[in-house]
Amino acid sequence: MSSQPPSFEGDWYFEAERDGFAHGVHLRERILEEQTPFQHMEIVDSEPLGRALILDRALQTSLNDEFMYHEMIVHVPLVTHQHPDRVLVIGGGDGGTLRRVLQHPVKEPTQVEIDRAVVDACKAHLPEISDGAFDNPRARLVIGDGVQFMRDNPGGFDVVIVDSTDPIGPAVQLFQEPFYRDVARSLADDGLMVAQSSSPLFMADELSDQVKQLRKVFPIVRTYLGIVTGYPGGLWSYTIGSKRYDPTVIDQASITSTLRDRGISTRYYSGAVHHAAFALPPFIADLVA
């Protein structure tokens, strides 16, 4: 570690979590603010992180590090699905998650966004993270909510992600038992659905109950890990309610070919990271025991 200590002169971001942790990084411009109809947003450029989106004080994405987390909220599950031709995409307003379902040879894929304002201003100021997914003549944005979205949708899907942000404002009801039930009944029989969970460190208590709600509903529930280095502790969840693909039985030489078959280049993801991301730490998988 450094033995100089950090230096707060100037503008800095910085975003308090729980148990007196905060985290915090320097900021070369802030780009945007602006209070939408849904939530406060934030566009900042940052030393360590390059341009980043920030919504209701908390980091969502950067330039630096979106790739390990679109990666792994994406090619986890579109891999572990054997033919994941219609998928849905709940939240996700910078478009990396979109960018990375359109690697896969998907036919329908819809994103439902209740917040324009994010898309437009991540195309504007972030167009990196997309790399032209809203453009994509396949690809297919509803401006709307997601919740009432599933409820008129019943049927057909066969991978929902949630790209929600946390448990507050207009993403509480992605986190609740009657949600997850509509997101069942809008999958085929095989289908299966992937949330982001939080983090393990500083909403233990959050993941916890949102592994109870989805077992409530999904007879296979598996939760696993990825690193992020925006999010608070580095240390990120994601938990799959499948209704017949266990995540964790497809050989590492299944997922090299998956991959290499669809002309997927990845940063982070591979066979390897698929299964060690599931190898959860003790403490951890007694949370969601």
The other form holds:
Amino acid sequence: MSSQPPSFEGDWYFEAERDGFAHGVHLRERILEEQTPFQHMEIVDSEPLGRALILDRALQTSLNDEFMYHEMIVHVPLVTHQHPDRVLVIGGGDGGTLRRVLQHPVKEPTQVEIDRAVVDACKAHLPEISDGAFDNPRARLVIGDGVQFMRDNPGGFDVVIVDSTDPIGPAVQLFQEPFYRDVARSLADDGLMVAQSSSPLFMADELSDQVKQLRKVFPIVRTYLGIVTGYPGGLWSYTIGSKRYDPTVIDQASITSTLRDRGISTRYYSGAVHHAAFALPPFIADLVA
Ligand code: SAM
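Target state, the form predicted in complex with S-adenosylmethionine (SAM); input state, the form predicted alone:
Up next: the whole complex, starting with the chain shown before.
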């Protein structure tokens, strides 16, 4: 999320965003710092957010706000699809997405994460986020490039979830049309994908462009919003590309009963939140028009 190096000033971690905006957290401890083959990684313990993962100077997730992001990137598409058996996660090295996917009656979810170091560090220092998901016998973890995996994969997925870093470093191609074409090819006739689609406040051009690329490939493209405390400005977006199901037409009562039937309890997501999330303020509707 950040375009400039952060500064650790005394006990504070600051993340500088574009347009002269910065946000910061008061630190209790710096737990780990490592340059992996793919990115710069840090794990810190902070006062407001608890332990947190930072990649390439951008805060990715924290113990205190991970539910806001992971519930929205997983439950919205998996409730929208009527029978999500085969689910693929790309990225998501902290395991919070895989953990929420496993709450649904999916058969053998696969996760493709490029950086083993992120998985290992999160299992060691942020185990509450994956909550055992990587050891679940139903789940399969592939360490590899999601772009290459999509090019080679056999297809037949019902839902693909792109839980990636922002469009820098190893994630750049995950935001481009050729990748979305490979995803569409790998999806069943009623399949759908979702991707985190950046900050509508600070990465408006990236959001616009991503939606444009998705529209070239999918007949139904819908952007939705959520709050994630640790992300710049707090407001975050996700975008669904779908072949058949439209996430805006499911009624609230059926979302509530799907969650109940699947035994899923949530802290952020609900039937009402599902619908509210697709109500875009006009300036964001213009961005994705
Ligand atoms: N919630 C986060 C956010 O939006 O800031 C994303 C968190 S998750 C840790 C992002 C993961 O995507 C990272 O672990 C990174 O290694 C992985 N990633 C980036 N590019 C990738 C690629 N081409 N293939 C697979 N995984 C990738």
